[in-house]
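This document starts with one chain, in the form predicted alone, laid out as structure tokens.
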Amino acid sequence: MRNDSDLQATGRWAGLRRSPQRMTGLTLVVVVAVFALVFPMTTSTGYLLSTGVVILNYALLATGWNFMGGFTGYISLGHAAYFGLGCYTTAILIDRVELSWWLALALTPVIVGLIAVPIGIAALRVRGASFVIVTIAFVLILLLVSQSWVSLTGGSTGIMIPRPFDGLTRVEHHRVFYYIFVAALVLALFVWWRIDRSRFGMGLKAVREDEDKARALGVPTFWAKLIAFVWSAVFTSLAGGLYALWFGDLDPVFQFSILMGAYMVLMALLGGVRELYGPVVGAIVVGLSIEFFKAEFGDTQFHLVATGLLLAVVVLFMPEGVIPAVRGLFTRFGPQASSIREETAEQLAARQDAVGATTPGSES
């Protein structure tokens, strides 16, 4: 007869056997963590690097965007206002504070945090359309001021700063920057595994399946939201601040684009609003698209149909994103999916009947 310890054994290998997607999604993990810190070190190349650089803070703006999307299902088309606001925040620290380029970069999330909060008291009492409008209106707003207030923000022509470490190379640059906005990215990633496991991310997650469901049951769904919020406004406004710092000019259209907040929701979305890698793979694959479109139809505006073909591509096909999707192929054609009982019901109950035989005290 076999006892408790074979019995959990076999319990453990059952358990590996019906997930293999755990262990190839590690591998996949750990394969591209591995990729991503070894790539500065394989090219010379200014323009891989700037690539790399651009897709990292495509990363981060998305992992950012997750954390009001992903957690309440709030959709904000206008998430490029913190995106710019972080780019400018940082940038009149520097250039009309003149403070160091670290202490304006520490500051910047900080400050926007705080504009954050009144914005999002104001905005997550609506829901739906009305929310998205609100949002969009946001930017826009910013866009105007950015473009008119030329004492602060250098209006139309926008601000220039320094780079921030002298005698570098642009590759050198870019390589520098490249493991800044990795180390960004892994603090972004880490802030929403642990809201993602606590007591506080099952409250945002039931407000994302039944807002109402889950006020009626106890969650502070509006205080919830707003913490949300911020936080997603506090991370985005991050890799604006190291954009800013990297790119070093400013351009007010371009810092307040509304073209900016659809990529972080097509990118989230692409990869899966509910997954912690979810953004990371979305914005790999939008970043490394539109570098190709431009790049093989120049000045062109094919690269924005493109990027629309592939919304409405997600949308159909994959609407709880790339990495459920892929979750789906294994769970359908792996092991767990057999038909074939590995013990029948006999065998069950004989097991059980082995276990209570076998636990001290179970005996009259």
Second form
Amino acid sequence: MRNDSDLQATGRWAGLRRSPQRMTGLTLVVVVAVFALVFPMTTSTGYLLSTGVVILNYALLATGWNFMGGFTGYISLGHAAYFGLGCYTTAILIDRVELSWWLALALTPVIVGLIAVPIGIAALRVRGASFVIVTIAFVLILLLVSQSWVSLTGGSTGIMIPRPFDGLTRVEHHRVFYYIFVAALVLALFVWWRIDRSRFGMGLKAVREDEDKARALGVPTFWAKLIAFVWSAVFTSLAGGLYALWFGDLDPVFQFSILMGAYMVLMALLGGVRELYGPVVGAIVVGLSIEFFKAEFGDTQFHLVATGLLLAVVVLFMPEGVIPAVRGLFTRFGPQASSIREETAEQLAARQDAVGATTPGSES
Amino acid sequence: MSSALLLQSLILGILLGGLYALLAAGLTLYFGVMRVVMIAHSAFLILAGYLAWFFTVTTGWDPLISLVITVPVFFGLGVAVQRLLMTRLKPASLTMMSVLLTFAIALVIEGMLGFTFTGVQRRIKLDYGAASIELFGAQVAVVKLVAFGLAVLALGALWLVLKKTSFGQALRATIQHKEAAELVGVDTAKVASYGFGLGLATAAVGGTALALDATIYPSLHWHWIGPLFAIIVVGGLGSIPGAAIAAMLLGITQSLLQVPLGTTWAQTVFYLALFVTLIVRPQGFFGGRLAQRF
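Having seen the form predicted alone, please provide the structure of the form predicted together with its partner chain.
Shown next: the complete complex, the earlier chain at its head.
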């Protein structure tokens, strides 16, 4: 076992040294992260800050979606259901049960995660088309229920949530939530990354590639899918809870909207569902586009057309996402992998000495 | 519930079920020929409704005449969508990606409708719009009967095409087993695109029937897609008789439940049926596994 991991580690670092695009990618992530952290301090324009919060919210939602969509390949068009449930759970816990906001926010992912268990058991009995249909149906049901159950949700008049922090100006409110959203996003990315590298994640990816074969090889596919489904609901509902606290006003039409679910899919797909940062990249691109379309076309419905066209282009021309597409360009125009060694015999010997007797096979 | 009210609800349920049956038949047809989930089906439905409304407003003629134009146009559109868009998707991920692609089409249609005709609710004004006749002691609006008649005619025509023509035979063969159909000489690519055209033609008829007696607005299609999907899953994906039977049953149930529960809660019967189906019999109640038989 130990030899295996040694070998993997050597291969990894060797890969890092060899491939400039890996360094470029890492640098890009650091630059974006630093910019994202510094950006709110450089501006006190409410609109810019709130756009930042909206995009972070999208990024968290898309990353949450990617726990299911990315690992298992089960595309849910109805993840707005968990966003809406998150919003309403937080709101109801604060407004009707009168819990403090942080307790409500902490309980929200737990409650929605529990709700997701029976839903997942029902939905995961089917694959492909039927699964998508079920997820859409679930949003439509919740929309109906939240509009009709006025005593609990406030119906179409909505529900108001008091601001969690007293005495903040509007700009400060946005800024505080900006950083809370960043923290939640980092948490979601960390969990995704851990799953991605784990044996469990391997099982999920096996389900994505070929579910029957994975099952034949001993992957407990049903439980694996269910756990991924619940994780997905947990992070999506966390985004919902935070959104409720930030925005402060809920309406069934916006909380349980199929369009929101479509945005999540579009973002994750555009960035690349197999990539850790794929949904985040997608959220930045799509989020900015949506804001631009809305500002440009105003009240007309043209932003729907623009979103639809964008989705069609992504599905038709780059179903693997932007990140793999760009990486493909790099590999094509960047330094070509060749069989000629770019190190001298002495360097090679020195390195092999350092590694020890177990010469990695991948290096020869 | 008094017996007169019960009878009234029952008749309305049958009339509604007929329309559902036609639309669900189209929806299940796409899935049958190509394993494609056509989310844009109900968006095309609303588009046809708008075209019927626009036709009546500009010409002053009866909206039924617009079918002469919309049915061939929608058939052509269906063939074009299949040829130009669906065939570009990779076969391995066709079902999932087709969902997204048709979702995109639905968004574009909804957006264009909102852009062109604004979000204002539209309704066709007809001379016979308010008229109603007595049927077995229940008052039934004439427009509902016309819509039902239209749906039954279209379903009958669809049935004839599928059962009595060689094209229909080829289409059923494609639904049953694509590779086997190819082996006996069926051009399945062509059949699939015509199948798509037929599906969209049902949306044209359904949309006109809908516009006769309902108020239409661009985002209305979301209210239709859920029930229609529930129907085809309950009936068994790809099975046309299954879709028709499930449509009738659920349409009648919805109509009967409307009296004690109100319209909103009555709609949940579709989703309830959907979830029960998934738990008890995920392949659907009538069709058998993926339309093994027609």
